[in-house]
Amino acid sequence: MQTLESLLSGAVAQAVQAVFNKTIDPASVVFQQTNPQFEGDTTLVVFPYAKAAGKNPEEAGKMLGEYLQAHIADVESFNVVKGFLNLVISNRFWMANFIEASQNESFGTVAPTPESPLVVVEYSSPNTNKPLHLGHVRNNLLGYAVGALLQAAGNHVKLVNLVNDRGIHICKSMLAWQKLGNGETPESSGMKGDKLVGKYYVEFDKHYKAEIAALLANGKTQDEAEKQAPMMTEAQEMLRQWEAGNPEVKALWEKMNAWVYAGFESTYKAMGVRFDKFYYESQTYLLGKSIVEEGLQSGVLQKRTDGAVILNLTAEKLDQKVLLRSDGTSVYMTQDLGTAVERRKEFPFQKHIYVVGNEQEHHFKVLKIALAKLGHAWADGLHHLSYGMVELPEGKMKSREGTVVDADDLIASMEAEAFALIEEKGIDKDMATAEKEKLAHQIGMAALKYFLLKVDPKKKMMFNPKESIDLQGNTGPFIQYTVVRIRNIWRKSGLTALPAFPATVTVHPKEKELLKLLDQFPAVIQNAAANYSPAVMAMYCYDLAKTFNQFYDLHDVLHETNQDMQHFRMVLIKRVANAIEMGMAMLGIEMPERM
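Since we only have the sequence so far, can you give its structure as a single chain, in the form predicted in complex with the RNA?
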């Protein structure tokens, strides 16, 4: 299979040499999409070459076009508009690629070999003191999709989750439950475990605030009140007890964490994400100290006069970073250093992706530099996939103000909306309720996932809870609908295998558009993976679906009387469905049989 670029870039370099007597690097030759209002399949911008040759662009374009047409059989014709050389590529070229691709069920993906790089993707990484919300949903969907894209692009991928199961925040929930819970359990309350624990986290905050108010009324300063409030001092004491291994505290911690995990598991299942391995901070938070000690020995790190161990990053314009407190205890960074080193021993990765919000950009920048300075060359392969926050019309989600969009609620509302639409469309006549619910889940999740993944991960995005997510237009369900249309045609055709057709079959313009789009699929996978951007794949699938629907409106498949043409179309639409299915699967989105 030959790509358009490989066909042309060398030839352009030759043409420039032959026509203008200038030497250029074939790799520097770039093509762009031809403006739809002109004829052509690809376009060369000739300004740079015209300038070098001292010709006017129009004339230079004509000379290059003539050379290419004479020397490359698949360059059928050309036209020059201003400085743009539009090349028309023969149907033979597109058809040959198409036929080759249609033989291969997994066309576009690259199967990893034993030599392929190993990439670890760490994502989700929730705290165990409250339920998952919309921000976590974006994180989870991104992490899963990026993993799938990297895999499709030919990497070995491990998906891991580092659960933050310890610390003061968990102790807050534990303390509030102990004081106010009256032994309430998920069973007794009928609440999901993570919701129950989250409820006590809120309770803690409520009581803590009340205590602060009381202390302020007694003349304490804000700072004193916050530090002296009994809820806080008791939570801190509980954390000390936890670290000291107090059996009662540990038992409570294990009990409540187990509730949370059961809750998370059901949310993960609904989202369709998975992990190859879970890590828990309770088991990793002490890592890293020895690394800091070594760094001190080797002189990379310094001990400050107050006893704290620091990494001096003033040369990088980043200040200094404390890695061990003056009392010898570790900070978050210490733990992350240790975790990274251990992780690398366990999985000798070429790349390690951290899917974490952009508020931690500074942290990961420092982490990478610190590891490199400590002599770990592999630190170069660490990458912070820094995604933007999901914002509401009134700004950031704030748990204290009750504006947090709960993940389970959101999923349920999407399913309900899809369910209502299924009934409204009346496609549910012969469907059992369970089947309808499954379909509603598929459609609702497609809408939600596509909504969150179609936006460039790096950018912050807006979600308005008052307006439900669309099911029409540039959406997941629209793309699903496209595949369902194709499956429907195939079902009715009665065919089970790809029919044969001659490569010389007539190709209409809309069909050629589809051939060209399908030809891009492998490059889209590579592009999306290289940029860690599911949005690239989402847009491609939309383009393909949109173009198919235009084709569907223009041309009939089942009623086409010319058999060669019908067979070609059957294969064409099969390939369209196949590419969309694969691409959407990389986004974690399923395609239903009917809708």
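With the form predicted in complex with the RNA already on screen, would you show the form predicted alone?
The next block holds one chain only.
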């Protein structure tokens, strides 16, 4: 199938040679979307060619347009607006591509070959002292969708999760449960394991603050009170005992982590995300020590007078990064160095994507430089997908104070909103309870996922549950409703297979818009994957759904009297539904059977 770019880029190079006697590389020719105010299917920016030819942009555009119209049969007409050449492409071109693509149900996706790149996507990375919350939800949905888009673009993809299962924050929950829990378990309390452990993380903070207040009242300074509070000193001692391998501390750690993992698994299932492999910080935190020692011997790293090992990044206008403390213990960067090297051995990736919030930008910048300086050329393939935080209308969330929006509670509330919508719209007529519950989950998760993914990952965002569930506008449920609407049309038509129609059928303007959008599907996948941006695919699915509904408001497909036209339109809307369903699946969003 010929793309619009392949049709025009070589022709533009020929035109520049013929009209201006200048040689350009066809690969350098760039087109952009035509301004909706003007007629055109694609636009060429003329300024570079006009300057080289010594012409004004309008004159240069007119000369290039005349050449292209004369030499390319599918360039039907053109117009020039200042330095922009807007080209109108014939319906014949769009129809030919449409007919060819209609024979391929997986049109747009690329099947990976043995030679295709391997991309590792690390996402989620929760702490085992609390349940997943709204911030984790954005992380998980981004990681899963980026992986799906990269796979659809022709890459081999591995999805991995590095669980932060050790450290002082874990010991805080353990100590609070030990002191205050009275043997409480998920079974005895009826709570999910991750929520139970999170409850004691909050309890630790409450008691710790009370102890600080008491010490302050007895004349201690703030710094002294924070360091001397019994809850904190006992938690620090518990961490030392864990690192020393104390069997009782280890047993408690294993028991409480097992509660958390069972809770995480349930939440991951509800979110519809998956992982090819789990890593655990307790197994990886010492990996980087040998790498640091090798770097010290080679002279890449230096030892300070206090014994700490550092990487001097002042030449890169960064700081001196400690990789081993003066007492020989490792830091997060040490662990990440070791984990990256070991993971590269296990999965020889060309790209490695870390899905982590933007507060860690400095960390991953240093990690990439450090690995490169230590001789790992593949470090160039590391990328930090830095995303903005999610806030609510009520403000920021704080884990220690128990003010986070729990992921399970959020999912349940979205399902409840969807359940109310189903009843309000009468969608549940003749539905069994199980079907109604499944539909509520599909609509609720579509609302949640689409709302979080339609925003560019780099941007901070405000999540509004009420806005996300609407059946109108730029929402997941609106797009779902469009696909269900198309399926209903097909059911009523009685067709069981794609009907034939002549390529010469008349195409109306709104149909041409749909043809053009469908033609863009492969490029949208590649663009979304290359930019690690599910928002690109989300907006494409919305544009396609919106344009279909505009088309359907104008044309009654089922009652079209011209059979050739009806058959063309039935194939057209089937392709629309297929593209939306494929695109939304890459975002982890299911399409209901009815709605």
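Source: prediction; values computed, not measured. Residue numbers count along the first chain shown, from 1. By rigid core we mean the largest C-alpha set that fits within 1.5 Å across both forms.
Chemist: Would the C-alpha of F84 be classed as shifted by 2 Å or more between these two forms after rigid-core alignment?
Modeler: Yes, the C-alpha moves 2 Å or more.
Chemist: Tell me, please, whether between these two forms the C-alpha of H567 is shifted by 2 Å or more, with the rigid core used for superposition.
Modeler: No; H567 is a residue whose C-alpha shifts by less than 2 Å between these two forms when the cores are overlaid.
Chemist: Verify the C-alpha shift of E467 between these two forms: is it 2 Å or more after superposing the core?
Modeler: It does, since the E467 C-alpha is displaced 2 Å or more between these two forms after the core fit.
Chemist: Please give the CA displacement of G61 between these two forms, in Å, after core superposition.
Modeler: Its C-alpha moves by 3.0 Å once the cores are overlaid.
Chemist: Once the two forms are fitted on their rigid core, how many angstrom does the CA of K51 move between these two forms?
Modeler: Between its two positions, the C-alpha of K51 lies 4.1 Å apart after core fitting.
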